[in-house]
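Next up: a single chain in structure tokens, the form predicted on its own.
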Amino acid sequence: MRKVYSRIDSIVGNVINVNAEGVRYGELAVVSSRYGDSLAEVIRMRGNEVSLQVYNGGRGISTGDEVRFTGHPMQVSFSDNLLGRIFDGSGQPRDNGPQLTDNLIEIGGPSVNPAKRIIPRNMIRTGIPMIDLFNTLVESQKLPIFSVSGEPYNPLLARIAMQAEVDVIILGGIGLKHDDYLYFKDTLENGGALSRTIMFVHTASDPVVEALLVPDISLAVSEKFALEGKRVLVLLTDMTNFADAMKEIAITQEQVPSNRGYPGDLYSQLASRYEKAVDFEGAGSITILGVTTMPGDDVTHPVPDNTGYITEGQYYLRNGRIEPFGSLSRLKQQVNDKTRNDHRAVMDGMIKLYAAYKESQEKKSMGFRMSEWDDKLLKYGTLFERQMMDLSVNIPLEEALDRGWQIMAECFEPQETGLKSELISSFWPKEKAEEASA
């Protein structure tokens, strides 16, 4: 039997302090007030002085309320019945469906031993050329999407959720506006992807402490599906809101602040979530894409700065497009040679030409005289941005490669591309080759 404590020493915001014995860090407790029961988690221990954060907030709790420790950390139900469902940050149904209480699993466990992981080797197709062709998403990869407020990062995640060739999508929303929550729900439902999706959504109007639970619940469920052989893609938006929730709780606890007021363990807290990405030998995998908004478009802000040390590259979303410069998938070389033999060459060649286009564009803006080569580059850059970079473009990788050859053929002679002659003889558009020979 767990003891029931009928005295709360102090209440500061969402954090309550109790004098208790025999409890452990991360343990769950039930706080009973006149407004009902609220869940709380042990977040600090100093001898017998125990601090707990109340998930529903501290409003309505008094010092005379009862606190009952459960003897276990936060748990969530796991089964195939989760598919197609929407829950809040603490795992309670948000879709008016039945509450699930069977097969409870603990959240926030350790990541998989690196020695037990296998080398990532499979591509995840998304239908987005700037990902599939130029910065391929690899199974078990962890990548952030660096962006600023106002960019269409949530529509981008929704597209990836609908089109990614995986078995299960787990969407973790942190501090979402209600409109964004409804957008995800309606888009996935209308696109037929909700049946393979599980949503854990914390909105901006929900208690801030629930924001901290969303990544842990999402990743705990994804790990169980992966062990059953499923390819799982976890989409988290927005990890800056997660870090801000950590900062708010740290201020409440009167912790000594670090850079820009964030707690000193920000790196460890982010890493413990991102490092859940894994490919299991003989089973499934977990791949993580997490939006990280950059206040003031400042990549040196503590959240994107720490994230960059943890993850395996990043996507930069600027002006409604995934930028080819700065965006990087460090694992793309693991799969580029397994797709089509011209993949690596087209990727490198088109980006090199696009970089030359940027230089010509700058020359034009400064009033320099433009050469015939500059005119070709300007035509190429316009076609590249419209037919490749635009996020409305939705084509398979093979079609994107063919389109890349077509764009180059529209603007250049074969020898001007810098690509190998054997690839040009195999892939250069036939009608362009016939025009050249005529």
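Computed from a predicted structure; not experimentally measured. Rigid core: the largest C-alpha set superposing within 1.5 Å between the two forms. Residue numbers count along the first chain shown, from 1. First, how it differs from the form predicted together with the partner chain.
- Splitting the chain into two rigid parts for the change between the two forms, with each C-alpha assigned to the part whose superposition fits it better, puts residue 133 and residue 255 in separate parts.
- Interdomain rotation between the two forms (smaller rigid part relative to larger, C-alpha based, rounded to whole degrees) is 13°.
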Contents of the next structure:
Amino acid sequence: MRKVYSRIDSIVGNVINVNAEGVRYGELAVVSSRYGDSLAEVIRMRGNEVSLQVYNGGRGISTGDEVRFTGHPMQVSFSDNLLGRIFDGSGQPRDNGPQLTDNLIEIGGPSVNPAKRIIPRNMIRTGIPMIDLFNTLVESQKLPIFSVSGEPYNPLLARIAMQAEVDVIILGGIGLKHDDYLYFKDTLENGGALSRTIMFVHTASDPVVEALLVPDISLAVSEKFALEGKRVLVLLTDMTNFADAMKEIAITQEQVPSNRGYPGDLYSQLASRYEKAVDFEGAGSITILGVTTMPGDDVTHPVPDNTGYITEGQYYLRNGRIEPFGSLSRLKQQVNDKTRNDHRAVMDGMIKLYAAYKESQEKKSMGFRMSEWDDKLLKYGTLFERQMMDLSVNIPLEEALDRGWQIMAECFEPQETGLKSELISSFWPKEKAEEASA
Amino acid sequence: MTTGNVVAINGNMVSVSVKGDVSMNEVGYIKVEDKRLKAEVIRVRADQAELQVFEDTKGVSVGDEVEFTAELLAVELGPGLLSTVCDGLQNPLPELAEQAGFFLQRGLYLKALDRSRKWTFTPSVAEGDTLAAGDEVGSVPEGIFRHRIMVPFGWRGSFTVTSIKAEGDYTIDETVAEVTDEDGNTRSITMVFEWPVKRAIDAYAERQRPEEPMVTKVRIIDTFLPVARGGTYCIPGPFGAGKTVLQQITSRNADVDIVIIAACGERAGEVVETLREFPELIDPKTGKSLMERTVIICNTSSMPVAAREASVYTAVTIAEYYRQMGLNVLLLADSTSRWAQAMREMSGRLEEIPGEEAFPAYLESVIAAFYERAGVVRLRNGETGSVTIGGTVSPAGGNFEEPVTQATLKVVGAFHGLSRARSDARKYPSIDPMDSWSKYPSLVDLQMVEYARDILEKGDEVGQMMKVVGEEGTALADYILFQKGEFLDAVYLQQNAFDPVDAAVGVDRQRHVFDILFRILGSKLRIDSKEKARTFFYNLRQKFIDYNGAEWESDDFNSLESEIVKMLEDVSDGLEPNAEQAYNKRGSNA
Ligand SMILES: Nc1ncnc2c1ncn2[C@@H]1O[C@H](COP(=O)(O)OP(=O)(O)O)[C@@H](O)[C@H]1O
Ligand SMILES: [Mg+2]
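Mind sharing the form predicted together with the partner chain? What's above is the form predicted on its own.
Every component of the complex follows; first up is the chain already shown.
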């Protein structure tokens, strides 16, 4: 039996101090207050003074409450029984299902040995040209959607989840609005995907410390499924809430902030989660799609900034469209040479032309006379936005490539595209060329 | 042996009450359950020491025993380092995986070098010879290199050889020579010894000025922003601007003997690409796989932070070791900001007074001391060796006005600043040709480079003006200048890293192509309208891109070149006077 302590020496924010012996770093305790039991984790020790972070928060805790150490760190049950279930951030059922206690696994486990990783090789098809053609998503990639509140990032996440060929979907909701939680639930249910989905949901009204647990719990479970050979897609929304929870806790603990109040280890903390994305040789994989809302629509804000340095690219969702600038899939080159031989060239060429279009558009808005070239670009930009960027477009990659050539041929002479002559001779649409010269 | 007990734990910092002597940067082991966790002393106050633990501290308890080793954090130096892949503390990752499977296991430490492998040793000294630290006692072949077996760098004074092994096969732990020191004590020399990573190896005669170019086969670098062997350079840039890709292509193509890759606190996936691809890639210079000239120190972002701090030192120590064999070594560190952040995390736990953005006050001097470990040295046997250091910097918010970038810019010899605007426009490598600088000499004629740079600047000015006054408000001559600048950018500064030919452009080709480019940039053009100028440059650009993609000196290359020259001659009235002057004097300032 583990020792029970009935004296709490101090309560600061969500952290309590207890005088205790034989405690281990990272150990879990149960704090019983008149509002019920809460889990708490050892985060600092000096002599017999043990500091614990209380998952349900410090509110209402009394110095006379009981603290019982469990002798183990935070754990979660793992089995197929998880499928179709909904839990909160500390792994307690949120649906009406039974509590699961079999086969407990630790969360926040060690990193994969880089020598055991393999080069990602499978494209994940989404039917969205701005992804499939321009920034291909790859199995085992970690990639956030950069956006601002009001944008349809959760519907986009749900759409990709429904369209992607994966075995298990794990939704980690952090500070999720209740409406959004219901939206995910309904969409997955209507799409018949609920039975292969597990949700760990922390909503905006839940205790802040629990927000910290959601990524770890989601990823620990994902890891086990992946080791069993499953292709797992993890959706984490919204990781800015996760970072803000860390900030809030660091500040109450009087840590020296590094940048706008965020702790100096923000990068390492985010990285240890995102780096769980992996393709296990001979087993399954974990792909992480996150949402990072940018406070003030500022990509240099510490959360999107640190995230961008960690993840393998990002999709910018702005005005309901995935922006070609700033959006990036760093793994695209692992797969886009195996799709069609014009894929890379169309991808680069069309973006360069779109950049030129933006310049012409700017000139136009300043009232300059448009040259013949500017007019071509303006036409191009409009077609590109309507036929490629619009999120309602849902076509396979090959069709998107053909459409790309069509758009270019409708606007330009072949040599104006900057594409290699060899590709032009095999892909430039013949009818369009005749139409144009006629 | 000094021992102690844990008295406090805060993340990966553990305070220990020490019984006996302890030194700064000494290694200690914390005994927890059945494991021993490696840690380094980072502060000593009276009988309490603070240790940064190179592992997750979960499960550590107050009272746990600590053993101190009396040794500073060190790496093993000896044959067999090449083509290894280690973590920041030099544990070989493939061997760890063999023992522990998919995941890293804390408390598992393995020797970096193979103990059973035999090396063919050839002695180069005789009994009675006198030696000092760093002198050669013999050599073994390691791949294509002659790996020198040396008197350990830390030995002080002079030594007389009393016995030396005959040519034959030995393991690294076997004694190959015995020597007596000045006091008559006998010491044995094996093929392996340790060196504390945080001290620079100084067993050389003198340091020299870095002057010889280190060719990267990236045009914008070698021609406009060169790096010298033994020099230092940095690549700051926002995320996604191309720092890692630039280092990856440099690690393949750089004209050096050995490349040390320090993957410091960034993505594991990026190292895997190198790890899986290098064994398959043939180095055209040696005909062997690229892996045979490469050492990878890999402490990626989810690996323990304290080991990340150590990893850059591990890497530079191995670089210095091979330099002692008269070799040219390139160390690529991606990213030095993650190393600086590791220092910041620890400084915070030590509750030191924070400097700007909470970095420790000693940030600048630590960065300066790291880059100081680059250099060209003349060894005591007259040969020279070099360590070149290139580090990426990941500035918060992509803003170069931050402590790590600023501290780095103060000490390096070249600055390759990556620009978000260029990478957004897919202009790779996205080195900003205007803001970046280099203090090292170029591959091509200096005056011609200056002329080209001038075109770029003036063209850019015209471009800026045009945004205000429009194309119609721009004079034809200025418009042509603008087109020339754009052309230079498109066909020379930009280079496709994923094109098999364009990815790596050797010295001869760079000089040759720059010559043609210069003649285009320097020409007076007989073009009478902006529309015609635009069409001319677009067509020329198209040809030039095809030309860049053609195999060097192939038929295709030659015929495309003739077409380009013909296109130019059709509209050229010869060179502008100052271009002509630079061209005629070319070679005199190379
Ligand atoms: N030289 C290049 N040529 C082509 N594409 C590049 C080049 N450099 C970078 N890229 C593109 O940009 C992406 C990000 O580059 P990376 O080097 O990973 O950026 P950083 O390290 O600065 O975050 C790559 O995945 C690739 O798609
Ligand atoms: Mg990078």
